[in-house]
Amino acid sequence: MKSRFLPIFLTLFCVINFQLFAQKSLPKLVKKGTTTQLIVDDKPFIVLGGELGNSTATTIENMKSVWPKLKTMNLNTVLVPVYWELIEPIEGKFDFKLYQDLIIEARQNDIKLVFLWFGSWKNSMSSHAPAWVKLNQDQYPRVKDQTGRSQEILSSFSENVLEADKNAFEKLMQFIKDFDNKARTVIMVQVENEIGMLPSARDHQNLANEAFKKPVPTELMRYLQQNRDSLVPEFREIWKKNGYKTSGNWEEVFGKGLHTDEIFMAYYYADFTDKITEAGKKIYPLPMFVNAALNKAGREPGNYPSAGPLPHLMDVWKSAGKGVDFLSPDFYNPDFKHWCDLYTRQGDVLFVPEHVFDQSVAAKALYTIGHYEGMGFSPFSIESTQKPEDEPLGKMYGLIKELSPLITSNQGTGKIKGIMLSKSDAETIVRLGKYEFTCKHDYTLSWTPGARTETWPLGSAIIIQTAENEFYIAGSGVVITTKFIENKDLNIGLLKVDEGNFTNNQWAVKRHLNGDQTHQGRHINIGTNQFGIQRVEFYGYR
């Protein structure tokens, strides 16, 4: 006879066993094709983010009036920084309460998180240490200038800081993984924050003078010798004027100068977070990364926050950091497209961290994800908006949003391309297919009422190929007419404008577009202060 427990038996038994194989993978990151995607909850995803203000997300009541203002802007993700000295006070013990609530609160929201570990430096400085790690200098060293005057930086040679700030990054993967590891709130972790020297070129305490006079690590020497001919031009062309040397100590190898003091503070720099990065992953291995605040035209090192992983250094850390999944900018810099394409020469991954939160960043957003098809995009101080619901940015991440299973799903295929106009840089061409775009700013239409106005904003488009003749546009303050590549004397016509939006990833056409939205069928049009997407149908006459 059989038991009449059996059949509840098996039913819980495959309940539990597909609730097993039902979840969700670690958030990782993928090459596919030409870029490198951010794979969460088994998707790709691109963040729609915001950096909060450094003190914004200090206690859980303060970030009531935030939740609202992030979901009106169509944030999928909200990046928070841990403090060292609010989860370890005192030396050993641990508090995690806060950023628990915080995960709680984001879940509610479903917005994800990445959080920026303030740990050994924020900004250069050691501001966010523990207080038992600040007032104990003989423990703790701090950086030393050329004078041997000490700073407000904890030294990159000190086995003691490093030994404290991994012990309580570890305990943060720990809790991170204790707690979220099957909801998966938080996607990705930046290590540090803005590494940099200052007011030196690198540090003048004892056990950086020793290091300095020890020989270039077999680890550095090895990397350039086997990568000598992909160096970034500026590096390689320091180690050429110096012989291309493969031993000797820091100024035999790369010659006397603040260049060398640089170098020499990036490698250990690097090493230190790669370091902390890897003790991190062998914990709970998310995606990580490093910032970098960017140096102004001029200056020599020194003067600007020297040695992070900057365009001109990005193979030193490369070398020393192997365990750093990908370095980033931080833009309070306007030439956007210059530094982009900087810490894009490699092929690596472009994710832009933080953005002075201007009303340029809607239309850096989508050159972002279209030109670079970049892994996301997040202005800082996000919350300090005091109407939302106004701000471009958040209408222009709800076109993202819209786009992005079509955006993902055609990344690194060559079939995506992103523009991004402005006054003095009003007109560019791209091609994809068998077409060339020739795409203008919206105001350099005679007739449009800010075409003779002094300032212009930045208009934006990207432009995806989803069969031969099919493509999407979709941006804010632009004009597009279309020829052929191959046979520039066959006519192109518009065969089908539509304009719309993406439900359940299903398009739906709000209206057709024809007459006065298409010049009688010359050009795409979507107006500035508007922002649209058009299913675009192409067809050739003689």
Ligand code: DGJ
Second form
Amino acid sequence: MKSRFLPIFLTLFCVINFQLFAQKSLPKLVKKGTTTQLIVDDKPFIVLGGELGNSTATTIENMKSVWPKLKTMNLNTVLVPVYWELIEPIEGKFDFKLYQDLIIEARQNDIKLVFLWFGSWKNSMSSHAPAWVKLNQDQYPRVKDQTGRSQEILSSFSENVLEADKNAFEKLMQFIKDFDNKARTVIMVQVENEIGMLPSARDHQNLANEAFKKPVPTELMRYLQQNRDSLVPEFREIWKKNGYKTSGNWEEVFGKGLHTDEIFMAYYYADFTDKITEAGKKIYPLPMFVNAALNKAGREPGNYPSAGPLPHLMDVWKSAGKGVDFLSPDFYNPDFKHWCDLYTRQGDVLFVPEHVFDQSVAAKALYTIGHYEGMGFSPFSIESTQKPEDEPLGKMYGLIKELSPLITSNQGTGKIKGIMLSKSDAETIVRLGKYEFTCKHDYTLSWTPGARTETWPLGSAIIIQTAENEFYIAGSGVVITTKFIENKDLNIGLLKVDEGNFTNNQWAVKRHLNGDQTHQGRHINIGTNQFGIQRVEFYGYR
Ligand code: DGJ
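Structure of the form predicted together with the named molecule, please, following the form predicted alone?
What follows is the entire complex, opening with the chain shown before.
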């Protein structure tokens, strides 16, 4: 008897031991069908995030009141700045105590961290450079604007600036590796913050002027030729207008003007960032990204932060190297869909590291995940809420958390649709399988109290197809009707509509919906201010 069971026992023992002690692999980005997933602790991960206000994480004491708010709002990740001036207050002397404490507290709260490297640039300026850098202008030169005036901005053309920033970033990555390579609390790093040039389109100090007279680097020229057909159209147009030249200096290849100043500057910002990123990844290869302050329509570069990782410059940024995994938009502007469309048009993954923390964020978080199959969302100054328990974002994050296994297993396969509705954009049609869904804002139902109100909150939903006739529909503020795409003679009936929850990926029914809740079988409805998941099964009748 004993000898018969011994091998089974030993195998089980080994498996259990392996699972207990196996190291979790590093967070990484993995392509899945049409999208890219972030893998954390060996599973696909959707960032239900929030970014801290700039000075909130400068002491650990100040974080005490913050963690409970993050938990209440169902965050699984917080984006936290790492300030160069605080980790290297004296040249060559590093202090990571604050970040060690932050990692420990994040672990205690079961929250992951994305570190934001506030190195040479923070919103165009160099405010977070240490005093020993700021005070030594001979060694660490500043940019000059077009009038020759110095700005409080480090120059990306200086080898000394690059080396000092790179050295500090390497030390940061080494610290994360040493302190966190078992628990894997830190899952991504943003390199610099909203790089961009103000108040002129490019740097005009000597090193920059010399570079401007030189030929366009071969990396950029090669990238343009290899990707000529897939370049973003507005950038290809500039190159085309100048005769698709394959060599020459910046003005010869792209023409004279502020647009060329911006392209030139973007290349050197990207080159600098890529060098830092590559150096950091050599030590500890976490996914790394950059963020952009979006440009305002009708303004010239230099009136907005010129040359950042903006949609019209994405080819320039990509040409400089492969260290940066993706470019991402910060939203303090309207036109969410417009900008997200631009960032995803070359098939890149969408991650929104900052969005002003307003009443629209709950709907936009779901739309980022549903429509763009994005990696995550993160309102800025997330701790500023006084009533975290009332935040619609928290309720939406709770919903996405429940749905995460279902979403991530269907991502990239064409089985997910996302919709977002407003008063001026109150109806949209999406197709899944043999069904066409007409999705309207909940307030289009004339009997809802909100129908006659001046402003409507955004509505949003995600629709996931799980079988030929079965769908999970979740969100807030939507009403949905369906028809068959092909068989027009066949009517659609609601065979079953249940409202429920996923607990540990198991569906549990809370209410069987019928009667008024489906308008006696005519539609699917999740009211405004409700945050619900419904399982729906359709059938056809003649
Ligand atoms: C965008 C920046 O990235 C943030 O750090 C912050 O400065 C916000 N703007 C505005 O408050």
